[in-house]
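A single chain, nothing else alongside it, follows as C-alpha cells in the form predicted on its own.
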Amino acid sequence: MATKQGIHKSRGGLIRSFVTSENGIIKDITISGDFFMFPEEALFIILEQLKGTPANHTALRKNIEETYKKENIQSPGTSPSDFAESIMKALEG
C-alpha cells in the first residue's frame, strides 16, 4: 500500500491529502494545506470519518459534506467538494 499525493487550489487555499486505500477504501488520509477550518478541531473530525470510505468522488464528498453539516464546520472559500478533489487527486496519481 503506497501513499498518494493530490494537491487542489481551492479560493479559501491549497489543500494537499496524502491517502492510503486498499481494495477501493480509504485507510489512512492526512490533508494540510494553507486553508482554515472552524471548529480548530474540523480537520481531525473529517480524517476520522474519512477512513474506510470507498475511494470513489460521490462517496468522499457525501461523507464530508455530512461531517460539515453534522458538526457545524465552516471553511472560508473552501468547500466538501474541494477537499474531495483533493483526495481523487491522490487517489488517481
The other form holds:
Amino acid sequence: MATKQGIHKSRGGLIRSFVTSENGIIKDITISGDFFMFPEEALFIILEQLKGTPANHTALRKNIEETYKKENIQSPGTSPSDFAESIMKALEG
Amino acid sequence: MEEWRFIDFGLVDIRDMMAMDEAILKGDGGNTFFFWTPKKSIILGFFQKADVELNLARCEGYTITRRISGGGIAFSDDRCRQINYGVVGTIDNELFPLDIIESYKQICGVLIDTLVHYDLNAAFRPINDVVVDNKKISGNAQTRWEGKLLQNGTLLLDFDIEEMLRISNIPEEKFLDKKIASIREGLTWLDRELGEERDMEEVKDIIKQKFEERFMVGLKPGTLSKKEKMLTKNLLPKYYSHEWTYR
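Starting from the form predicted on its own above, please write out the structure of the form predicted together with the partner chain.
Following is the full complex, with the preceding chain placed first.
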C-alpha cells in the first residue's frame, strides 16, 4: 500500500494529506498544514475516526462533520469539506 | 485604570520562550502582554510536519520547535529584527471576543495602530494577517484554553525572504509555483516600507502605547509568577524533545 499525497488550499490555510487506502477503504491518514483548529487536539480524533471510511468525498465529509459536532470544533476558513477535498486529491493521485 | 502585566523577554531561545508562552496561558498571572525576539529559529505550527514543510537538510544552524497554536512556520533569521509579541487574556466578548476572527482583529488592531502611527496603509486581512498595501507584514496565531486566549505574532522590521524560501519545502505542484511568486511579492517589512532602519526599542514603545490605548489599560512591568516558573520548568522537556518537534 503506497501512501499518496494530496494538497488543497482552503481560505484558512493549506492542507496536505498523506493517505493509504485498500479496496476503497481508508487505512491511514496524516495531515500537515498551516490552518487553524480549535481545539487543536481534535485533529487527531478526526484522523482516527476516518480509518475504515469509504474513500469518497461524501462519506469523508460526513464522517468529519460528525466529529466536528461531537468535539465542538471550530476552524475559521477551513471546513470538513476542505479536508475531504484534500484527502480525495491524494486518493485520485 | 486597570493594570495588566507586561514582560519583555528580550533575545531568547524559542524553546524556552514557547515553554514560558504556554505557562503564561495556563498560569495564574492574569492578563499579560509580552515581547520577545527569537534567535535564529523556526517554529512550526501545531499541525505542520517538519519533514513536509521544511527542507531539513538546509536547516542546519536553526533551532526548531513546535508551538501549541496552528498556522504556518514562524521563521527568524540571524538578523534578529523581528518583534514578537504574546497576549494572554480572559475571553470576555468585549476586549477579547469569543468569535475567533473578531478576537484576531482586536489584537491585530494594536499592530495596525502602530503602523498607522508611521503613516503606513495598514489593514487586517482575515484570518490572521496584518498587511501594508496588501503585503503581509505580520503573521499571528491564536490558541485557547479554559476561557483564555493566547495570541502570538510577529512584526517584521527586516526579513531575509530568500533564506526563508531556501529552507522551506515548497511543493512542486503547478499552482504552487504561483505561490512562490506570491510569497516573494506578498511580504514586506518595516525597514523597507519606511526606507530606513528604526530602533527596535522605539517601535516596541509605540506598540506598547497603542496596546494600552486600545485595551484602555496600563501595562505594568512584571515577572513570571512562582506557578508559571514551575509550569515552565515542567514544559521545557517537551519543547526540547525530538518527539514534539518531529512528530
